[in-house]
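As structure tokens, one chain now follows by itself in the form predicted alone.
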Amino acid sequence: MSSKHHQLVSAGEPGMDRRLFMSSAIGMAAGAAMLPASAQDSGSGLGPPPGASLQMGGAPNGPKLFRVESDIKDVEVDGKIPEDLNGAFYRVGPDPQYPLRPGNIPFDGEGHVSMFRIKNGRVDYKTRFVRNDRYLAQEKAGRILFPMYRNPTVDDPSVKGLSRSTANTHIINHRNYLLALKEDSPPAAMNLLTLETVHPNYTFDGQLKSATFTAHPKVDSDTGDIVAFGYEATGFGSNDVNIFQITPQGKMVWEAWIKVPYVSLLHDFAVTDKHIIFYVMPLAFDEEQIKRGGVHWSWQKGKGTYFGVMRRGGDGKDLRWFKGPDRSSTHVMGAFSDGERVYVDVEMSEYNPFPFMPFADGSKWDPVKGASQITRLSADLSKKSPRDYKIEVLYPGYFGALPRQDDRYNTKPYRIGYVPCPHPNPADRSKRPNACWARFDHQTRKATLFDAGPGTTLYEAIFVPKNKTAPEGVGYLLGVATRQNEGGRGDLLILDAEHIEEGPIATVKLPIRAVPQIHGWWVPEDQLTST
């Protein structure tokens, strides 16, 4: 591959190249992608203003909260529904009961899951809260017990023991259940039609040994199986990480528990179909910053990076870290296992990709060094001592984060994947963030972009695939746009996954606006019609 194409460096060297381009805030990770201009505060590096909405746009006048559950049937089409496109689109992301307090961060909201059911042509949409302890003590108590973002000390006393989950931040269908995701606390399981709440610690038949559960669980490629982790698996701010692997009939099949080097932001992992890789970044445990009454995590300068590596199925002994400079990677696009090679595919930022999550050293948010761009990480193991592992950049012109493949392609090599982000035009990219889909061939190394142009904002797409056996990236792209021109309405839009710079097949057009999205996920009709 030549130069232009992608740049290639070890973790023991400089940074990558800084492109000067940037006035607004993209490449923030997960749901801090979608705040509104206004809302935003990279000087401070701490986020929107207190008070600031996440679901309203930012309006300095209206209302602070949106909190509309929704029954809405035989949604408006433009266009037409593929025939063969029949299942559910669920997505969830925080939506505050009441205003957050000053200080804490959008990602604190209580989780509101929606679901676009299409079948036969319609869509039905339905919305409801996750209806956990968290979300049932404060509907009781009518204001907030649970004032800091994952900061138990300053809880109100009268949730003692309960969970803190906000169940905000992923679904995943299970067993029957939706699971709602928060990784600090195990899941909660839903009704998938219904979405009312069935069990609101939802421990696998009580199974589940770690006091946490991922937000990024992976579906294996053979199998269906889940294999899943959780860290400060042993209680608040400790360094144990449990794995674990479950069977669709619900099941534990594996564990193994490992430690980190530091206790970090472990959002996401990659698994393949020989091994286990986890990524240890410089959002850190603060824990003088908790004692003080603020949130989780720091981003800690000089702590480097670790990109461990471990055999899927064994006792986490063989565990390898090797050691990297400061960067943060939130999201794996997809990974895979070449021999004792591995490769994991990631949006990759230099530094901390969140404007309101605050810098140990007191540091502003830099948007230039915190812009993601999708990157490929390796290490290769049949070396007796590595002493890194290489960061390539595959897509230098395009920024963005959320970054996802065709499901179906978990734990095996893959080609195809999709990412929000503003136009890779330098002229574009300040005034239309986020207003772009890109779709990379990896083995091409070509990208492919959709423009939802002026006053959308898009959320993160997922692929559907046309049917069980189709080809990989032959299916579906959906995602939900907010016309930021039209009050924030919300339009799904439905795209032939082989050519999205055609623009939408059909346009779902709700008459109000979307709750908030940090992840979706698809099910197709015969796991909905089998519950």
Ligand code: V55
Second form
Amino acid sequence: MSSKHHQLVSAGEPGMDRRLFMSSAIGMAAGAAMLPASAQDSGSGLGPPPGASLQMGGAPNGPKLFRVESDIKDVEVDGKIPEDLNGAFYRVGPDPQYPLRPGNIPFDGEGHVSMFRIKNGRVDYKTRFVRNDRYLAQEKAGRILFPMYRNPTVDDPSVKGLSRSTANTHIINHRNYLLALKEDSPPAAMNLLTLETVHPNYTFDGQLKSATFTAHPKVDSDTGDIVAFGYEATGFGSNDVNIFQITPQGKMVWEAWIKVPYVSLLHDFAVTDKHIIFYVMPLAFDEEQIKRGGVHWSWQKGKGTYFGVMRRGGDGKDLRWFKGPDRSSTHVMGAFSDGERVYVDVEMSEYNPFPFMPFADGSKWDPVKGASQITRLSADLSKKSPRDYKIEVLYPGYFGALPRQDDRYNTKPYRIGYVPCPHPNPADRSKRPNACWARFDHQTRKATLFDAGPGTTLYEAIFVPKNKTAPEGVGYLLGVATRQNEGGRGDLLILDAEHIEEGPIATVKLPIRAVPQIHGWWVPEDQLTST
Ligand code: V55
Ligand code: FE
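If the one shown is the form predicted alone, what is the structure of the form predicted together with 4-hydroxy-3-methoxybenzaldehyde (V55)?
Full assembly next; the chain just shown is listed first.
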């Protein structure tokens, strides 16, 4: 870990680390591009700027930590909750249990889960930390025992062998559990209604062979099976990837093993009706940096990218890698196969989208190169010898990360996607990053925009179908807004997903700020009450 990077993320100076974190969040740099540092404060997919006093506890001279677990019955609502919107909106994000150590990164905060339980026009709000091995050990010790992101070599000796999971990245439901996910470990299983942690290391009744489980499983559009993977699957730093499919009843019905060309942040993947697609990019495992006490990854310029395609249901031996130039892609919006062609829509930047992730060559982060755009990657499998994959920016002028789709279309051709973004107008873009949600229609290649207005930043939005059989994109768009001028207070916004430009149908007004979010998930009423 270079001393330079230590300076970048200093937990002792909340103003400093929060500012850098907030200027970037999840590859959100787009909005912050070409700005003075002061203006960059307000850009983020993870929340409001540090100036909004409560965000991540990041107020200058304010508390360093948030950690407030809430139970609020019948939260105030402006407007009217749609009658057909019944279920629960879950979110998870890092909320450090103790201040992050110097040199550590915001991805290492402990997972705090929030739930908006929506029923018959009313909303209850509940939040709980994931009480897994790490959380409980640190609670008992009264201090941090896992001081560095995905670096077990510097752990306190008392926790050797315990799961290091923060469970802070994504949350899904499976059988009667809510699974809190961190890609370096098995899931933590929670009770869907009480948010109690019931299995801190859930291995699907011992069926999970991989040491890890991705934060981005896909739901098969036809069967409802979960298709997922684990990387570094046979141990820390290993190049093995285990891919598997689990039925809604919890039975693992397929698994395969592959190797990656080099060990990288394999954060998401794509699944179609026929294919599994991985994307290996130069945010790569850095053994020397780990030995020096630093984080797991560094941006390693020149390693190139690999777009890997294999058939579903096989043994993985047919896997082919298509090579490409250095790029970064963290999240998939949607993917589909058309005969022997595969298409994967991703957020893509020229390089490292995270300013807090170190560069192996010591270079300084450039927000322009780190800015993501929705980009279509494709490869033609009918070609005999592996060649380059194709790269096409779908909506030039629009920047943003954390794309989502109607999740019923995870493995099928799809038409509509959503992404948090700054206003595409360049002047507004520089002033109000993450003030908007964009809705993209791939059939017309048109974008529509919800502009939340000055002083508001938006987290990732999720799509909720109006009912089980509603056509694609017919339903609601849900997500949390942070009101910077109200101490970082949180509002849940509910929009008509077909007309997001009309603004919220209902606004659920929290009296405090919402817990941070990386990703969110919707569980419909029938799946909640059948448990
Ligand atoms: C991401 C988030 C993580 C992580 C790796 O792009 C990738 C998101 C919150 O933690 O460990
Ligand atoms: Fe993610």
